Amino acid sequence: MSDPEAWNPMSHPKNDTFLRALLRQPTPYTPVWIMRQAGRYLPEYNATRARAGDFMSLCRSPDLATEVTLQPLARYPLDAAILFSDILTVPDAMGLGLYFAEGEGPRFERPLRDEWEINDLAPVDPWGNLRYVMDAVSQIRKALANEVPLIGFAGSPFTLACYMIEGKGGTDFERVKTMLYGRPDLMHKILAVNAASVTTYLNAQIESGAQAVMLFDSWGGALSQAAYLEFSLAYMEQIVSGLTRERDGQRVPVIVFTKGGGQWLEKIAAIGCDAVGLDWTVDIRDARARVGKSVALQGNLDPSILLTTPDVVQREVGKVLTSFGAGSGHVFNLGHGISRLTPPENVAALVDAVHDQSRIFH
């Protein structure tokens, strides 16, 4: 990256194709950026974690959180940096006591099981408990020195529901829908302070310099769509109703996505946000032709592709861009997180064959 003292606030990124994908406006090429960029397939990330000692730490050192997020940047020309966080910050401020046992992902020691915790929950302050986060978003913005704009993001109300209350990831979410169909009053009061949290958390990062932000709904594929509806989608379009969509006289563009939510294109689509992301169990044509006229879209190779060759990875990618087609309105994604296991130079193959094959279609 080019030297931090020629960074401007009010300057846009060199390399802005990313933000004008996301507005459906015109650019050279499809941009690219990949969900957990900055993550554990990458040798030097590892290298960075240890040194930290545990994940959280990781996330609350501004200078750390500055460095990985940097590192896959260093390693290839993708379009954006996103902000190195969790997801789980929000509700560990709010003091259910995150942590991470080795090989089990993310848990909270004092998930919430009696109303009168859920009655107790308020929202959380992001310049006070979250104060590391918008440190590092305004050092990595520094660091980045315009070259490419940089992702904040938050989890939607109805993940961070599901972790809080279940206490860990990749569960049956049986306590979370005994909740939300026996005592709906209380689902929505953990709802209702997440997305007032959300909010203020991602209109902060705005503040500290992210240029773009996301909407992660992990979960919300998990419901029915009645469900869906009423407890995911309706509480991420307060939030975009709530978010700063300018800032230092550029917009700020949103991204939603919900794993799973294939069904629900439109649905989100009339939310207010820039662009969906899609899983790769949608059919990215299809989608376009369902919501393409309104948004962007972001998306959707799937990760597990990463883990072949480079010449399947270059093939794959190809049959993404010809299925989007001509015209703006992409950014080539994954469906989902990068995996641990896949090799670095798949990376590489498949940046570089979305940037040379894209070309064609612009």
Contents of the next structure:
Amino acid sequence: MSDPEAWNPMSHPKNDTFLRALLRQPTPYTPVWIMRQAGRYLPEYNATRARAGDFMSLCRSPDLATEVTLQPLARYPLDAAILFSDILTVPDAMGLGLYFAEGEGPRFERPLRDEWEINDLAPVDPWGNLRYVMDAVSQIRKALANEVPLIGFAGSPFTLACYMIEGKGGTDFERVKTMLYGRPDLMHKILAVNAASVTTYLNAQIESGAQAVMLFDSWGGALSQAAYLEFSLAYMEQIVSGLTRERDGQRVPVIVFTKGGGQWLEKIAAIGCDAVGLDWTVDIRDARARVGKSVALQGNLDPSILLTTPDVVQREVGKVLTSFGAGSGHVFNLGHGISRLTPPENVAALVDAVHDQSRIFH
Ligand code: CP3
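Can you return the structure of this protein in the form predicted in complex with ligand CP3 rather than the form predicted alone?
And the full complex, kicking off with our chain again.
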């Protein structure tokens, strides 16, 4: 990275291919970044995490969060950086007590179990006990020195609610669905608090320097269509309409990603976002035919392909690029987060293959 003193919050990133592709403007090649690009498949990440002690200490330290955000960019010519944090910092700030049990993923000490706990739930103040995230965003922006743009993010209200109600990552969502169908008033109460929280949280990230933002709806795909529209998409629409869309004279693009949301692309594209994230189950050519006139698309290589070999990676990257076809409006990514078992050299092969093979399409 170049001299941090050269950073000027008003100036535009030198490599703006990611922002341009999200706005469907011409680019010389297809930009690429990777969901969970800073993570456990990188030995340097594991070393920093060990120094921090645990995952949340890593998130809470702006210095360490900056360090790990930059690690994948030091290895690969990625076209965007993503804030190192987690979607669950928001319910943690609501007082639910986030912790990571070794090898078991995220857990809450105090999941929402009683009606009074739901009635007591209040929106977070992003400048209060989430200030460490804002400090990380501004520190990362300085360290990036306008080389590539910085992505901010949050979980969707529904996905956050799944963790808040179940107390952990779901498989069957028994508690969530029992509440959604049995006590929809309580579910709407939680979702309203989450939507208000995520709106101010993302706006605070934008104010701190995030140049694009992404909503992760990891569990919306577990819902019926009617439930998805009422309990997930409606709240994401509310957030999108409350976001700061221009900052320092630049459009701040919004990406919405519902994992398993392939059957609802038209509906997602209609909520006012700039781009829709695709998981790997969707053919990106069909997705483009359906919504490519109104939004950009981000995705959608199966993350398992990164467990193979560089030649397989190159071949499969070519298939996604060819399927999208000529023109702008594609940000290359995986269809979900990268696996911790990924050999780092396969990521190098992916990034180079996207850059090399996409030029003929632009
Ligand atoms: O993409 C990036 O590099 C930015 C950082 C980021 C993390 N989590 C870091 C992380 C982002 C954008 C997230 C989002 C997130 N977190 C989502 C939405 C995306 C998705 O995966 O569907 C969800 C559902 C979570 C909740 C969460 N946090 C889970 C399920 C886990 C365990 C994951 C696992 O692989 O075991 C986490 C922990 C987490 N968040 C890690 C990282 C790098 C691994 C933590 C560790 O170091 O042990």
